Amino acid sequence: MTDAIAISNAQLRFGETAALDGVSLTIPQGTCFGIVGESGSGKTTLMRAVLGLQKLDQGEIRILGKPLVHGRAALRERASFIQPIFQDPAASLSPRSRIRTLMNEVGTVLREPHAATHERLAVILGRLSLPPGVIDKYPHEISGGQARRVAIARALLMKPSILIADEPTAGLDVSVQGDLLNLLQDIRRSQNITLVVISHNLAIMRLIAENAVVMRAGNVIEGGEVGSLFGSPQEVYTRDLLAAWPSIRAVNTKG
């Protein structure tokens, strides 16, 4: 099976700052993979690249077999397939524009008419225990954890084949937190959608990920299967995070 998202020595150097170091790595398709670092790490330089949102100075980028390539006509069919949940999702969305004028830009792209739009979306909120009347109201008259599930609810609504979370829990209460990441294996296994998690939180991607990558001042230092890359890390850098978060070690995980 081709990999969802397939990276080869992606570069990219903004200055003196090498925030790109050679990264190489590969993303199954219908997986939960997680990208774990710090800040400033390079994870969501990464994130923005695979979108096609940073151009790369040197190095190759994959997604379902087919080379990214760069252009607003290569961004807007991108959409269809490849979508994005941003670390703050209230500025995702614009704010001088009712949430329902939002969900009509998804059925304008798709070139869906909006009344198909809005019988997916009744269906989309209600997996989201959103209120329908959340569509008439304006992104600042939402709650934070409304704000993020709506936005979950506009990236679904793009029937993407691959959703890319960043620091999806950040912010919100620590019972909403656990909430929002069995939704999103909850959607991941009944869409079978691959599913790329960014964080700095060990403790989220222990919980959640299949498979993760460990990123350092632009590199990836080491990877593999998150219960053998936490059990049993290889690189200093990485038993220094886990030390950070050590209830990480009694969490039963996924199974």
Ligand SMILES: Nc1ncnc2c1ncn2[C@@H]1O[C@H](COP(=O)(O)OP(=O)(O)OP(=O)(O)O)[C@@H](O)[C@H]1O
The other form holds:
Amino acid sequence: MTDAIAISNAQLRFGETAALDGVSLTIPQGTCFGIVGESGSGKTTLMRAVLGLQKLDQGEIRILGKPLVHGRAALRERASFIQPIFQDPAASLSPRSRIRTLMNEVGTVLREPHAATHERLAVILGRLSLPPGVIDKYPHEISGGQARRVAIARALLMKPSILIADEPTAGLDVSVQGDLLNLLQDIRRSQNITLVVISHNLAIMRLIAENAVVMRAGNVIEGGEVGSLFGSPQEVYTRDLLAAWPSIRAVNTKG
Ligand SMILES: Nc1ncnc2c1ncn2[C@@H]1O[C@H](COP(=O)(O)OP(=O)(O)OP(=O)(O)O)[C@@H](O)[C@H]1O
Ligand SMILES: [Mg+2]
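The form predicted in complex with the named molecule is what I want next, because the block you gave corresponds to the form predicted alone; please supply it.
Complete assembly follows, chain above in first position.
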């Protein structure tokens, strides 16, 4: 089967900084794939490149077998099958629109009657412990954690085949984190979507990802099936990352 995402030798510099220094990886369709690594290792930059928001200096990215194309039309087309959940959720919510408007846009893009969109939305909001009334608010009227969940709800509403989530659980209560992970897993299984999760939270990664890579200074330094990657890491750097999560080796509730 065609890979959901295939990245080959991705290179990108910001001045003196090699944000991506020759990253290659493939993400099979329908799997949950994790990207971990310390702050500044290039995770968000890689995500932005995959979304076509950031041009590479060198290298190639294929989404579902097709080379990534830049430009507005390509960006719009891509939004129908690949959806981001950004690290800063406020960035994906337009400050001047009520959340209802934001959700209605999804219906318009999908050519779905608004009633049907809102029926699906009600289920997603419930699963994310968001009150139905949240849709009548403006982004500045809700909390950071609520904004993150609203951004997640919107991404899910688009029914993408690939979802890339950058620190999706940051700033959420532990119980809501659990609800979110369950929701993501349910949707992934029922709709067979490919889920890419970027997180510092290795315990969460251990729970939901099948395969993962470890990034350091713009490179992938190791990767593989999460059980063996976290169970017997080859790199000292990975061992150091894992040292902050002492319970990880014992956790295994996937399946
Ligand atoms: N727009 C930009 N201009 C200049 N430098 C940038 C820009 N975006 C990222 N960088 C640099 O590229 C490197 C990788 O940044 P990136 O945001 O991808 O890291 P990250 O792994 O997502 O970190 P974090 O875990 O803190 O979110 C960092 O050194 C960062 O300072
Ligand atoms: Mg980041």
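A quick note: this is a predicted structure, and the numbers were derived from the prediction, not measured. Between two forms, the rigid core is defined as the largest C-alpha subset superposing within 1.5 Å. Numbering follows the first chain given and starts at 1.
- After superposing the rigid core, the Cα of residue 72 is displaced by less than 2 Å between these two forms.
- If you fit the rigid core between these two forms, you'll see the Cα of residue 112 move by 2 angstroms or more.
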